[in-house]
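Given as structure tokens, the chain that follows is alone and in the form predicted on its own.
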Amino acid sequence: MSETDGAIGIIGGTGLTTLSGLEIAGTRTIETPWGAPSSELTEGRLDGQRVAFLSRHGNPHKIPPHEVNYRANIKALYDAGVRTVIGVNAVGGIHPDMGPASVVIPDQIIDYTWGRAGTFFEGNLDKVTHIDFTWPYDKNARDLLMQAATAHDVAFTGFGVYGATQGPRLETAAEIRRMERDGCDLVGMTGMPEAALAAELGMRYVCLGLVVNWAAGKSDHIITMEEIEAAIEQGMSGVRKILEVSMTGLGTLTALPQPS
């Protein structure tokens, strides 16, 4: 059995190559039928709770989002005894009450990347495999992350539609219009495949979102690093007060089915 087993899996996205207050026993590499994941995993505690940390766009933070190995990443969180995963993703706003530095905990997201590796079922199969994804993310686990937000108050949306982009650029003010007829609520780059490569492996899976700007369109001015930056300065404590006080309960959490 791995030292991991029962942790809790950690994907750090921009503003997040590193956790702070976690305490650190080791790092390990993980190889995986798909390859290396973007980072090596940083195993330690947090609030008393096994954690497996990955950086998402490497360490440094150099990997685009439509070039992230999705799958090694999952699957070496998975070999690593992980069942629960929080994405933490900086993301766009769009509904007008998720602004830069707000915390969003999600709870659909629609997929509008293309080209990426996105299924562990494929290649030479006994059989197809479909998932149910009609509630991308895990409810006992977003309902975790509420409480510790609500405990610690600490700000935060307990609704949106995640809307998934292919990047690296931003997109244009018509694409966020279109987004937002569409009933998207946020915009990011990295919250597909993620998402349904969790759930393939019957892993719960949780989005814990940092609004970074305003999309495209939604404010006065062009989205500049600078924004961005301030944005993960003043809202990141948030995202990592949630992330400490909800480990006890996310640990309690067993691994879904799994698919058949």
Given for the second form:
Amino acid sequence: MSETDGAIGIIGGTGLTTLSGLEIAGTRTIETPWGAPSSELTEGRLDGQRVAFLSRHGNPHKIPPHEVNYRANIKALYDAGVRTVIGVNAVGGIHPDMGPASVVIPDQIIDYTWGRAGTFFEGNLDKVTHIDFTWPYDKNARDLLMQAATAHDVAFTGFGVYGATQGPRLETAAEIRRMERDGCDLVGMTGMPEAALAAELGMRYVCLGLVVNWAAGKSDHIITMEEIEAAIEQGMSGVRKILEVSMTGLGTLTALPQPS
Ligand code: HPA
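Other form of same protein, the form predicted in complex with hypoxanthine, not the form predicted on its own:
Next comes the full complex, and the chain you just saw is listed first.
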């Protein structure tokens, strides 16, 4: 058993390249059959719980969303013994209640990405596998995140449909209107195929979203890096707090039955 067995995996996105509060035990470079993950794994303890942290865009932040090696990231966490993953995602807000600096724990996904390596089940297969993906985010992990946030007075919204776009450009106002008609509440570039890959390996996966801007056409101005940085500055403390206070609960989750 490695130090990371049973650890919670945290994939940090824009604004969360390192995890403050993590008592670092060490770092590990993992190679996978799918190549190298975006960063080394930083292993340690957060509020007493073993954690493996991976920076989705690299450290420093330099890998754009469409070039992230999502397969290597998920497989590296899996190989390190992680079975529950929290994906932290910066997102744009479409739903009127999801303005900049709000924290959202979504419950559904619509995937608009294209051309990304999005499955482990391809190549020289013994059989074709279709995983169930009805509920992309693990219910127990979501409940525990929300309970911990509520108990510690951290504001969040506990529903939402995450629309995953290809990027790296932001959307047009018409694309956002279409996504709204489709039922999307949030828009981001990194939620997929990460969630599906975790599901393929039988891992629990949950998204902790931080809204960093109103989606295109949802405010009276264009989207600027300054407003994104200001929202990260304002909202990331809530994300960090939720991560910290949910660790004990998440650590009690048992492994899911392995897909056959
Ligand atoms: N669109 C797509 N991805 C994003 C956005 C957005 O408005 N904000 C942060 N990530």
